[in-house]
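What follows is one chain in C-alpha cells, specifically the form predicted on its own.
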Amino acid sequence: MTTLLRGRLLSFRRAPQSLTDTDSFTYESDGGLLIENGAIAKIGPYADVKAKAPADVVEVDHRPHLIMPGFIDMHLHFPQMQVIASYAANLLEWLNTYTFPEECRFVESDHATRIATHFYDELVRHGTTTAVAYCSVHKTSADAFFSEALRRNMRMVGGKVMMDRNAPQGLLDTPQMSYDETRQVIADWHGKGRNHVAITPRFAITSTPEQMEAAAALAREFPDLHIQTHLSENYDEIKFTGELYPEAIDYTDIYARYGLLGRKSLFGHAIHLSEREADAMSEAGAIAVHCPTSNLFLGSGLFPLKALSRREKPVRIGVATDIGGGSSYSMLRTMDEAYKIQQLLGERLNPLESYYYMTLGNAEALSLEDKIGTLDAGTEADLVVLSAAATPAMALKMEVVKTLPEELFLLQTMGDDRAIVETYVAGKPAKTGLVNS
C-alpha cells in the first residue's frame, strides 16, 4: 500500500549551531510524505508529492501537527518497567535493592514475554520507535526482547548481559556461558527483521577479567556489532571499579584494555570523566550516553554535555531515558530535563539541539542514518506526530507561540505520551489501538 501523510515536516540535516540555523534542518508548512513499502519514498511541498502519487494513494490529513522521524532512545533497560519509580539513596543500593532481584526474574520466559509487550507499548506510546536496550542475564530475556521487536516490526538494538560477579546468584553467568550465549542470541537474532545485536558487559562491577576477556572475543569476531556497557556514572562505583582494575589507569582504559572503545561503543551515563579519558573517547569515537532524568533521580551528577561538545577533542553524545532509573519514557521529557541539567552548569541548550539529539544526532551515534533519524528517501519511514496542544495547558501557551523553536520548546517543556497524536513504524500507524492511547 502507498499512504501519502500530509503535515507539517521537520527533519535535520546536521546538528544547529544555534537557535537561527535554518540550513540544519528541513521545514515544510505544508509537507507531503509518500510511503511506500514501509520506506520514504519523496518529500516535499504537499502538492508536488500529490501530484507524483499513484491515483490510489492512501491519504491521511495530520494538519496541523509536527510530522517528524520516530525518536530515538540510546539507552534503556527492558527488564526495568517495575523498577522505575523505586526510592532509594544511589546507584549502587538502588541496583542491589530493587533492580537485581527484580532481574532474577527474567529467567521465567512468560514473564519475559509479558513484560516485552509492556514494554514495546509505552515506547509506541512515547514516540520511540528505535531504542538500544539491555535485557537480563538470561537468554530468556533477549529471547523474549527480539522475537516482540520482530512482531512488531521495529528497529531494535539490545543484548543479554554479561555478568559474573558482584550480584544475586540468580543473576550470574560465568565466562564461558557469557560467551556462549551471546553467540547464540546473535546466530538467532542479528539481521532478523530490523533487529540488532549489542555485545552487552554491564559493566566492569559486575564482569570478571575473564569475562572481559570473553566481550573482548565477542568484538573481535563480530566486530560491526554494537557494544554497551556503564561508566563513570557514580563517584562511589568509581572507586569500586578502580579496586578491581588496579592495573587500569581509570575506568575508561579498562574498557580500552579488553578492545571495547571503539566508535560503535556506546557507554551510559559517562559523567565523571577526566581529560585523558574524555580524549580517549574522543580518539576512538565512542560514544557517551546522556541520561539526565536518571542522572538526576539518583543524584548521579550533572553531565556536562556542551563542555564535552566543544572541546578541542569533541566526544560524540547521544540521549537516553534509562528506564528504570530514568523517570519518564518520553524523550520530550527526557531533554526537558537536559536542558535544566545544562541551566544548572550555565550552559545552554535550545531546542532545535533537543530534537536533532533525539532524531538524527541519535542514529549518527548509532551509525543508523542512512536508515533511520531522518525523513530522507529511501530511509524507513519511523516517525511521530507531534501536537503542541495536547493539552488545555498547552492550547493556551500555543496562542502565543510564533516560531517554530517556541512550538518545539514548548512540546519538550510541557508535553509527553498525550502530545504524540501518531507513531509509525515502517509505515504502518502503531500507537492506534493500544489501550489508552
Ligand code: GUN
Second form
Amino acid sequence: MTTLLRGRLLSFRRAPQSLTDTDSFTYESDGGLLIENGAIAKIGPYADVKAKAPADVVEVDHRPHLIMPGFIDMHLHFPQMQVIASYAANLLEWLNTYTFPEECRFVESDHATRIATHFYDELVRHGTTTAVAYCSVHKTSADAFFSEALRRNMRMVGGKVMMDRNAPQGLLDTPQMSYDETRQVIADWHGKGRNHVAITPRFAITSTPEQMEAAAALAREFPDLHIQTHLSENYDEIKFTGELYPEAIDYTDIYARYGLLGRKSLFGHAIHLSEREADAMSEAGAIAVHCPTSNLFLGSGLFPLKALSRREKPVRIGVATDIGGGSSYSMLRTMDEAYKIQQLLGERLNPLESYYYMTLGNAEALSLEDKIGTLDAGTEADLVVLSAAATPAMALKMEVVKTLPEELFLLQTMGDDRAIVETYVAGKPAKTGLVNS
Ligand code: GUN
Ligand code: ZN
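Would you mind giving the form predicted together with ligand GUN, to go alongside the form predicted on its own above?
And the full complex, kicking off with our chain again.
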C-alpha cells in the first residue's frame, strides 16, 4: 500500500549551530511524504509529491500539524514502569529500596509480558518510535521485550542486564551465566525484525571484574553491537565504584580497561566527568546519554551538555528519559527539563538543538542515521505528528506564536502525550489504535 501524508514537514540535516541556522534542517510548509512498504519513498512540496504518486494512493491530511521523524529515547529501563515516582533521597537508596525489588518480579514471564505491552503503548502514546532499553537480569524479560517489539515492528535496542554482586539474590547472575544468556539473547533476537541486542553490564558496582571480563569477551565477539551501562551519575556511586576498582584511574577507565569504551558505547548520565574522562570519551567516540528528568528527580546533578559539546575534544551526546529514575515518558518533557538544567548552568539550549537531539542526534549517537531519525527518502517511516495547540492553554499561547522555533519551544515547554496526534511505526498509524489513545 502507498500512503501520502500531507502536513508541515520538519527534518534535520545536521546539528544546528544557532537559532538562525536554517541550513541545518529541511522544512516544508505544505509538504508531502510518500510512504511505500514502511519506508519513505519521496519527500517534497505536497503538489510535487502528489503529482508523481500512484493514482490509488491513500492520502492522510495532517494539516496544520507538524510531521517529524519519530522520537528516539536513548536510555530507559523496561522493568521500571512501576518504579517511576518512588520517593527516595538519592540513587543508591532508590535502587536498593524500590528498583531492585521490583526488577525481581521479571523472573515471571507473565509479568514481563504484561509490562511489555504497557511499555510499547506508552512509547507510542508519547511519540517515541525507537528506544534503547535495559531489561532485567532475567532472560525472560529480554524475551518479552523483544517479542513485543517484533510483533509491533518497532526498531528497538535492548539488553539482558548483567549483574553479579551488590544486589538481592533474585537479581544476580554469574559471569558465565551472563555471558551464556547474553549470547542466547543475541542468537534469539538480534536482527530479528528490527531488533538490536545491546551488551548490558548494569554498572561497575553490580559487576565483579570477572563479569566485566565476560562483557569484554562479548564486545570482542560482537563488535557491531551496542554496549550500554551507567557512568558517573552520583557522588556516592562514584566513591563506591572507586573502592571496588582501586586499580582504575577513574570511573571511565574501568570500562576502558575492559574494552567497553568505543563508538557504540552508551553511558547513561555521565554527569560528573573529569577533564581526563571527557577526553577519553571523546577520543573513543563514546556517547554520554543525558537523562534530565532523572538527574533532577534523584538529585544526581546538572549535566554540562553545552560545555561537553563545545570542548576542543567534544563528547558525543544522546538524550533520554531514564524511566523509572526519570519521571516522564515524553521526550518533550525530557527536553524541557534539559533546557532548564542548562539555564541553571548559565547556558542556552535552543529549541532547534532540542529537536535535533530527539531525532537525528540520537540516531547518529546510535549509528543508525541511515535508517531512522530523518524524513529522508529511503529511511524507515517512523514518524510523529505534533500539535502545538493540543490543550486550551497551548492553543491560547499559539495565537501569538509567529515562527517555527517559537512553536517548537512551546511544544517542548508545555507539550506531553496530548501533543502527539499520531505516531507512525514503519508507515502504519500506531497511536490512534491504542486503547485510551
Ligand atoms: N545505575 C545503575 N542502575 C541504575 C538504574 O536502574 N537507574 C539509574 N538511574 N541509575 C542506575
Ligand atoms: Zn539507567
